[in-house]
Amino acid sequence: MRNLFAQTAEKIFEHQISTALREEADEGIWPEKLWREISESGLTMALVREAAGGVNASFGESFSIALVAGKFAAPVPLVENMIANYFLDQCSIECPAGVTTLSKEVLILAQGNVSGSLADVPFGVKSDYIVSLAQHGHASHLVLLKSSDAVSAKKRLNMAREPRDTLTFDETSPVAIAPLPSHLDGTALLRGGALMRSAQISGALEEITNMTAQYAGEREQFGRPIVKFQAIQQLIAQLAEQSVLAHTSADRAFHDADFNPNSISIPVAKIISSESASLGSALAHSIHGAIGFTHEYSLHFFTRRLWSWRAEFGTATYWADQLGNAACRQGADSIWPAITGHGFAEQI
């Protein structure tokens, strides 16, 4: 399944991204094509049960799905609509047809209307439904939100020039509401998110090691090319370290797929991603030189991602402070077994 997946996202970005459609994003302009064509390949409701229409594949499976997209920059929200569905489905909520995304954010909740603003949401204006939290009281409810019945919306563009708009509900009635089932709590959103952050980061790094390396080896200077020269070579190597540790890392956290608050695989899959995602950027730039700087050159299609991932669902420093208190907290004793899989006793 996982082979087929991978298959299916790059036969789909291989055939529709390019370029210029990467410049047309980076202006405002929707790629209804090629988003056509990932919601009739069934990518994202690859998470979502067979009964509720979806393909029931694993996490572990579907990784591949959210690397290629990293792989390819896709500018559309495919990994925030797989998770968003993901979620609506385990709250037994129909998934909608149309552009789904998530937000980290929480609402409040009263009399069954939801007020508050939902800052830095992908794609949030280009987006049909929101899927989000909100609060009453104690308990944490999941909602399904039409972006059109915000009150008001601020569009802001990330160093991708992704969209992260920033929604404002005032007692608006949600499409669908549910309580969230005992395996999530009020972080799962964020986890989720980071989930997928940490492999389209690992994603990208694979692809601008692939770039870096032809380069290097087309590039000539003093009559031989620069991959000949050790000090490139060393520069290189570090770079493919940080692909393989933010693979491996990501790789782990989709297989645990533990969205329990006591789990550590996302963050540290959030953490060591978002690190590679700043040392391997700095590497690629470094052996790239003034060109990878140009426009013309794809490198930054990339490397502007990647410094823009590092930062959303949690940022390294966030993730390391929650797993630093956690461990302070609970003592050295809890430290092992977290490490071995069991993860903390208490929640990060």
Contents of the next structure:
Amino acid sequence: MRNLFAQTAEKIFEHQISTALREEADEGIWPEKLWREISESGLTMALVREAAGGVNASFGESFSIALVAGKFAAPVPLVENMIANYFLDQCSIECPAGVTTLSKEVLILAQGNVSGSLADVPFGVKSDYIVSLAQHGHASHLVLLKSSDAVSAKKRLNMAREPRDTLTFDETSPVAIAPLPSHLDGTALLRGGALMRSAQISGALEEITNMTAQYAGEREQFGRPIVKFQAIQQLIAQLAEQSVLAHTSADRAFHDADFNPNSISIPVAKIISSESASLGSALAHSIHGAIGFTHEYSLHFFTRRLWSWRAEFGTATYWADQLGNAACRQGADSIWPAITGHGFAEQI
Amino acid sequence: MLLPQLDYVAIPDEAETLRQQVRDFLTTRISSRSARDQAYSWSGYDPEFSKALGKKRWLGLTIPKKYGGQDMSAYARYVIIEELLAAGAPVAAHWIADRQSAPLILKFGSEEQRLKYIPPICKGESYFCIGMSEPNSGSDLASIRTKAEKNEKGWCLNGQKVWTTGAHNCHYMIALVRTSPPSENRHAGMSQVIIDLNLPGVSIRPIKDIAGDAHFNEVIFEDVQLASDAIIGEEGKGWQQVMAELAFERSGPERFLSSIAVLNTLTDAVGKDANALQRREIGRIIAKTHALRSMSIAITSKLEEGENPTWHASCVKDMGNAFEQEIPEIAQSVLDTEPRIESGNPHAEVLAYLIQTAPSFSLRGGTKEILRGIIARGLGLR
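Show the other one: the form predicted in complex with the partner chain, since we just had the form predicted on its own.
Time for the whole complex; same chain goes first.
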């Protein structure tokens, strides 16, 4: 299943995504044809149960979808839609047709209506629907909102010029609402987004590693390709290491797919991929020299995303603070069992 | 270029069941050891402890029963050794023998050699060291000069090995030596020989290290007479055999857990009042340990399937060693503790020990430059 997903996604992206399309997306033009092919392929329904019209794939199988989305710097909310649909289905809410995204923020729920602002919503304005959490007292609910029901919408862009909008709702009636099942809590959507970003970062790191090795083999200085110099080989080796570390850690988090608030494999994947994004981008730019800093050369489509994604759904610092806090509260003896088991005894 | 990615594979349940047994054993056996002793990690020598592990049948896990092993999976071995390392158990006596000598003899040795050498290893009674480096051959291993010359009784060994960890406590050395003179193919003409360290002509001199300990040695061979069956595997194929060992040597948890003692003492020292910087750095260390462990387990699955994951093992060792070296530096930077040789403050003592020994982490078993060279070659860059 994993390979099938990877092949399906690769086929669509290879066919549809070009430098021109990425540049248009940078200008705010929505890639309608690309999105239509993605929707028709069923990739956004990968994590939804068959009874609800989905593919019923595991997270482990779906890892390759998010990975390939990152590898191609796909300028669409594929992973957001995929994970939003998962949460809808877990709450027995029907997944709507159209573009659905998710928010890490929490709204206030009163008398069946929701109020508050959702910041940093990926493709928020462009999307038809937003999945968010809403809280009433201590009880968290999952809500499906129509983005056109927002009372205000502010368009914002991350460094990759991907929309990260702020939408405000005021006593808005959701399209659907359901209490969270017991295995999910108020951090579930944040964790879901972090999980997706860790895979996208891994895919983008793999791509820039390949681009960098290829460039170093072509670029000549001192009468030979720069890859012949040990100094360059050692840098590329370190770039490859970062790519592999991020990949295995993200794959692990998908494999575990543990949204439990005690668990650590999703926080770990986000910390590791975010740090690898920093190191990897720096190495790729260093080896490319000035050409990598130009708009004409494609490295920036990936490095601008890496610098953006590492900060989204929790920076490395945010998640490291969560893990460190749990360890310091629960004592040194809690650390090794947390690493070898399923996380800390108490929630992080 | 195609980047060889590493997919995660979980440890199977039947191997996981061993974990609690090992923890219970360690609680009764070594829980009174000081943090400073735990910081020795796989440099802590205690033959009684090694024999106790042998009695528990936790050595030679992957070795067939016929040779005294347990015929279990590489995962079972992984669970046991990572629990030993995390607890700072004194595993040095049997470490090399269990990790690579027994698997090497099993893979390349004759039936007689297997039956002679492997069962005592599995009992925790027979200890091995590895003879690789020489005074003029460090990273350039192929330039070794120690030679074994054929004579009527077998082989006559002359030369010198250096930085041989544990030689003064070991019964045998498996050494890479020249069995024919250097030729144009610099990787040809070498063989692996097994040397009884009690033979006449062998002298072992401990070398005091930077922290005042003597874990490594110089070993000198003067007309040491080896029997004709001293060669392990094929004469002239020593280089290839050594390379095959590297995946075992470079991918294990000992390549990223050497500083875990200071993570523990630091966490307890800062406690519940930890500030934001301390919490973040402790969280980062936990995350990186978790991630490197995922890679190391994924490589174990490749070993289990009989693949040779040398490339990925090099990645784990390079990143793991840099990480082990970073941890004491982080510990020093986030908490005002002056390192002390002896002070009664466990954190200060562990810090003092690890700051001094950290430079060796990226030297033993292959330097970072050599590893990155292997990684670059694997990517087809050289």
